[in-house]
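Read the single chain below, which is given as structure tokens and is the form predicted alone.
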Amino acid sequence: MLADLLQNTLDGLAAGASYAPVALGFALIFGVLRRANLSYGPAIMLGCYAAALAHGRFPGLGLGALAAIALLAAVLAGAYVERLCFAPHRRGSAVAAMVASFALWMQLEEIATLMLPRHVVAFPALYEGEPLAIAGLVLRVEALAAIATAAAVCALLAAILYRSRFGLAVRALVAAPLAAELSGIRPARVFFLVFALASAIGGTAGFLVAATDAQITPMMGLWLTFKGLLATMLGGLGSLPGAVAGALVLGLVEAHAQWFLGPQLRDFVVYLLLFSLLAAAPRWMRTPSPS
């Protein structure tokens, strides 16, 4: 029983991390702009497909190489996402912007299975070895790529929110939008800077998560859509830290979940704790600055 404990929250640990870097994108987007992007998860799936295509056209690419064209593809998706949806209704209604976004998420779906019409579609394989074992647990290599792709942007994102101008411009206009206006910060500079960082960040783990599945379909950008959100939520909307929390016990209840109740139950536990939290701490959703 202890045993199984132990794997079981490992495989939950695993899970999380794969999720969290795609909560941070959704928590740092609304942190900023204040608005929901329904298009992220989509627009990190076009990059997926992105690479499996040139995967296919030219066989050779190495895992690097792929990576780099899943992360550039998806950066030019949320930056088409941007231009379109959130730059006319910067100043105007968020729901607007939402909107607009979901009716991208529709149009970046039909795009990709253009792209490739197979509903299942071949992604090269991040490890095909056999798992490692140690005092009588499984560890997944690719789980071991996850979180240790979860820590590196984690702290790659500090650095770049805490250690540099473009940070200082990003967290001058949460605080105070209209003070740092005057001091000469381009809002729209920042908030297309901002998206094409969440954008990199997302399609980071939209990689990983595809060379570990070994597979990509359509629905992968509503999968990635439902697990950021929850995620995010979990943690407080906006709150970057939250959104690594939220990933990682979205991930272990996950895994609890589904071990003591089935698969059948996972997502309804997860949903029931979302909404306990909601009823309980309304202003948890109030999250004022991505901190």
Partner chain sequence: MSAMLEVRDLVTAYGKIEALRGVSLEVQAGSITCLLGPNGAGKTTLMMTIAGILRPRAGSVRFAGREIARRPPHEIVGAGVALVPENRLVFPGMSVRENLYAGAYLRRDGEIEADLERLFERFPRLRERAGQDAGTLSGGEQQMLAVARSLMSRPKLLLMDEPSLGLAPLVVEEIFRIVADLHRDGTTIFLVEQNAHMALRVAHHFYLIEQGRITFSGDPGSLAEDEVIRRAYLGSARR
Second form
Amino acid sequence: MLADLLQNTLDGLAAGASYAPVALGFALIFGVLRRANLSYGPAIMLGCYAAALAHGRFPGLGLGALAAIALLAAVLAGAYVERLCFAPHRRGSAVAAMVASFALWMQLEEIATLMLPRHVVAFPALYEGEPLAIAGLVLRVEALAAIATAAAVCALLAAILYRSRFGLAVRALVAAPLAAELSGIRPARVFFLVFALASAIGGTAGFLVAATDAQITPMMGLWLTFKGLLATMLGGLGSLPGAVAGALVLGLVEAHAQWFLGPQLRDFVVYLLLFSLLAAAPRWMRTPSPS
Amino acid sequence: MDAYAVSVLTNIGLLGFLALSAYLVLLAGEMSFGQQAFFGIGAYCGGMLTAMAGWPLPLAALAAMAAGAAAAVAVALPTLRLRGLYFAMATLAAAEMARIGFELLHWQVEVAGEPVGPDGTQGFRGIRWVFEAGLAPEGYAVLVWTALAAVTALLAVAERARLGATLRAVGEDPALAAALGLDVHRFKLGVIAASGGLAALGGVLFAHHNTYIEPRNFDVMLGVHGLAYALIGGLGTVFGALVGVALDVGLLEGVRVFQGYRMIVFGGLVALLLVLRPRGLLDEETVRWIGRRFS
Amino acid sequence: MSAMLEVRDLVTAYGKIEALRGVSLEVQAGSITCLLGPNGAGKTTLMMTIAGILRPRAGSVRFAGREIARRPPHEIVGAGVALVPENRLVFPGMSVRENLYAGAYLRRDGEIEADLERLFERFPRLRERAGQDAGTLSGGEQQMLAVARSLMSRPKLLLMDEPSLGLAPLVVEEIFRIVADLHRDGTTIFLVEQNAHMALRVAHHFYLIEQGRITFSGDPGSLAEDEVIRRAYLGSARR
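Let's compare: the form predicted alone is above, so bring in the form predicted in complex with its partner chain.
Next comes the full complex, this chain leading.
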């Protein structure tokens, strides 16, 4: 019983670590633009499809090259989404931007199925050996990769936001948009770069998930957007450390609920948790600043 | 008219109810990602009442609408003070819980020697009231469109009357509406109940058109489509929501040259349309302009 | 003296409502020019239009002989015009030092650190609080930070939108001492002010704006002589 609990906790943390960068990318866009990007996951999914396509054509490509392809394609798709859905609505309606991002979701999904029509597409596996066994607990090597990646992404993002000129512009723009513009910061440009950065983070996370599962489907877009949205919401919308915490909580809750209640009720529990949090503690959900 | 055209027309009508329900919530100044749940509740309730309990469709539809309205109020009561994306997320969470609820619902009874009723993810077969009542597909299309026309007419009349102005006031400036002595909270709850009832009516009619429903019919994609229809059509008039549906299902389903690229074309068109007209095709200004031309 | 800033027939509208209805004025190089006017007259709209935040519908804004109307804010800051916005608007959640660096965002020269040092000498309170969250500063300190941040862009013309708004009298005194100091060091200043008594002590030229139009232009002497203005702006002790 105790071993099960520990194992679930370990699995949950590993899952949470793989959600963390997904959530960070989503929260970054929401925190800076104050807009929910429903096409966040689908753009990453398209990146992974590009990598899978390259893998099929040129089987000799290594994981590193495929990751680079996935990242680049995700950034391109993200930039496309920004230009068409967010740049035109920068001063306008948040709802219009969100619905436009949903429309492009449909588009990206169809592009993916045109690229690779089979419903399930094989993806090169990250690791094919046996999982590690430590003190009676099983630890997958992929989980270690996920934790290392999450830590690296957090450190890199913190360095960008707190140590670079671009990061200063991003934080200034979030803290006081008018004052930032009066200081010579160009919002349109910063938003575009934030989108590219978020897509790159998401692309990394998505590639890792795809390589862990060794397969991808068009449903991956929905999955990524949902995990990003859920973790961001659970952590208090718009806060980056909150998004990471939300991702870990999401992973833990899912792992334990799956073990005790099964897969259907696992999702139910997550939605119930979110609903209750929103209904009971709306204040807590409102953290204004992303830093 | 060939069978395909009839089926497209019926589908436009069915989705029309969903779009109208999303439109109502939007007018009240909220955004719901969860109208599909009430559509689903209507479908399951109505289907169970006709197929398992042997009720006639009109009675079952009324009961299903009541259930949809009650469910909408139950979701809104604890969450209506949330705004924007928070309310949208709360409705999404509730709708996903409802969908998982459908997946867990196993309740079958023997009807004419066969088990009938919801069977979890296997879905719910044999909702055959229309077939048994001897109604042809054309007849059913007429029924759906009559119901939709009645609802639309009712809403259009309500919009022209003071109700529409009140609704817009509540949506656009709740503080002002409250200052004018309106119980904003109760008014919004009423609108949301109506939107739940409308979605449920669409659901009942959907279930009896398809004769088979399954939980994944009522996933978030359905709800977001409803929301998108209302927004593409525009928030200026109740007809906007129907224009939105007709644009998607009608135009692109009808013109089959886009086969295989339908979503690429449609998705791009919608995104571009929203750049040009962020408040949809029939926004308030356009509606006023049309109104002046014809008065 | 020559005109550093020349505004001609400027019209700025919000939808159908014109907030500026043909404003013309000049700010002489090396002067302190003050714009007076009631709430809603278009003072902030004028400042925001000059700074490039709002696009005028008609008219021109020339700075040092160059047309800057309809240019984006970053180009206008780059050209040497900086606006200290109404209500201070520091960057909360960022340290005082980071606020100042943000002010120097467009600069690529190597003298940013030296300028920071100079500003810390001018505003010793900011040095004391360099590492502190700007959102936790007092109102007066925030106003000083906002001014210092604008100075980090090395402006030739400093626009100030109601720098004394909501500040205690002693702090207002300090702000105006700073304005006078900056002017002595060679910065041209164009400020919006409701506190005409304070403005009279430093400004060389006054404009009055009412309902989107300039209705008075003159030096401090003629301002004090104008019966209507005296009653409206210098009469009873406002604030």
